[in-house]
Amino acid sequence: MQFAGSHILSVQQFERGDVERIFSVADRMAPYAHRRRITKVLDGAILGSMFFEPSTRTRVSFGSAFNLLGGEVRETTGFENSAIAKGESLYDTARVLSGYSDVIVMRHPAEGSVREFAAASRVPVMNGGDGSNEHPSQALLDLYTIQSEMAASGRSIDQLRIAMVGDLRYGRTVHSLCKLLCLFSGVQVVLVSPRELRMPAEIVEALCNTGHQVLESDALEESIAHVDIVYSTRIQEERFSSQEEADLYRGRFRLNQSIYTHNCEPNTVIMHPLPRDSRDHARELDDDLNDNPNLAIFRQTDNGVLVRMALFALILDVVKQVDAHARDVNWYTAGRF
């Protein structure tokens, strides 16, 4: 794809070469993300950060990525703090705010909302999650993490064995990740969920049509026995009609150190898009996994900054200028990464 000036709305925009290009640029962002170098390549540029759903990691990660490239961030959080609460349309909001920004990141609870907003925007728009539909940058950082974790053992994404566990019906991160995995070959995917929360049929069909081996199951322990990655997800309670309905499924597929030790291969990597639900009746990833070296959830969050820096650099067409606007940091950073 032509990155410069483009919207990033769906992982289906990408071919495999595009993903490899993003990852190559992400690798080059490491000195800046790790605070060994400073670049001001986006000095004067403004990111419009519009999050109409609760968010910590995604919102701060995008903002940090833009700041690390030298840009500034203007935030809108929650409907109650925006003119949408007064009845303004997405079209009008897009026309106005794109006049104040050089690029916009948007999260919205309605499927297709970010695409509708982007159609009216005068600047590139990045999808930070639209309902249960997609979360492109999360899928990219997940895949980048998978690539990094597999490379440590001399493996690649091709021939990957992955179990996706939990709320696969409403979990937009696994929807986007499955679509990206269709760009690779020989992947084995085990989909572990209650029957009511199964992966949408069209995504399963896409995986099968690609030639991937897909197994659907509701049994956790046997499903994680022979995989490289266990990708756990929380119950997406905000997508359910009531708290009581969500509680029916919470804690059903709980992974702890004992289950891991007794069922997983020694180097099986544990991933989660976060936030993990740490309430006693949930705990899809138990706290006793925190010292497990194969727990990659915080490596994922670090990788998110790299990938989002890469996307900004590509969209704003400054990849070749990043190093020319750089210098060493002048504060203590040893041991951070």
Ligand code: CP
The other form holds:
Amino acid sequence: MQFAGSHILSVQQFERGDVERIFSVADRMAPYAHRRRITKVLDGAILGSMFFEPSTRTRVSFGSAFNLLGGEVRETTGFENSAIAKGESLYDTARVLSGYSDVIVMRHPAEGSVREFAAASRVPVMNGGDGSNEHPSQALLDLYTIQSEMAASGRSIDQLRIAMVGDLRYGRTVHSLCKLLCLFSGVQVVLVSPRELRMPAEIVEALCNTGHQVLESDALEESIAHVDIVYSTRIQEERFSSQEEADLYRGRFRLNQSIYTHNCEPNTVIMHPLPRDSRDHARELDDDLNDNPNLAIFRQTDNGVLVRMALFALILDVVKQVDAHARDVNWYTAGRF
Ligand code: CP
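Given the form predicted on its own, state the structure of the form predicted together with ligand CP.
Then the entire complex follows, led off by the chain already shown.
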């Protein structure tokens, strides 16, 4: 694809070569993301960051990625702080905000809303999550993490064995990740969920149509026995009609150190898009896994900055200029990465 000036709305706009290009640019962002070098390649550029649903990682890492490339961030969080609360349309909001920004990232609770916003925007728009639909930058950082974790033990994304566990109906990260996996070959996917929260049929069909092996299950322990990755997800309580309905499913599939030790292969990697629900009645990924070296959840969050920097560099067409606008940092930075 032509990255310069493009919106990033769905992983379905990518071919495998595009994903490999993003990952290769992400690798080059490491000195900047790891605070060894500073670049001012986006000096003067403005990111409009609009999050109409709660977010920690996506909002802050998109902002940090833009700052690390030398740009500035203008944030709107919550409908209550936007003129949308006074009845302004997405069309008008997009026309206005795109006059103030060079690129926009947006999260919104309604499926398709970011695409509608992008159609009216005068600058590129990136989907930070639209309802249950998609979360493309999360899927890219997840796949980048999978590639890196697999490479460390001589494995690859092709022929990957992955179990996705939890709320597969409303979890937009697993929707986008499955669609990205369709670009690779020979993947075995075990989908572990309550019957009511199964992966949408069209996504299962897309995996099967691209030659992948898909197994659906509602039993955690047997499903994680022979996989490279266990990708756990939170019950997406904000998509349910009541907390009571979400409570029917919370805590159904808990992975802790004991279950991991008794069921998983020794080098099975544990992932989660986060936030994990650490309340007692949930705990889909128990805190007692925190010292497990195969717990990759914070490597995922660190990788989010690299991948989002890469997306900005590609969309704003500055990849070749990043190093020319760089210098070493002034401060002590050892030990964080
Ligand atoms: N993974 C993710 O989207 O996290 P946030 O909701 O904190 O952005």
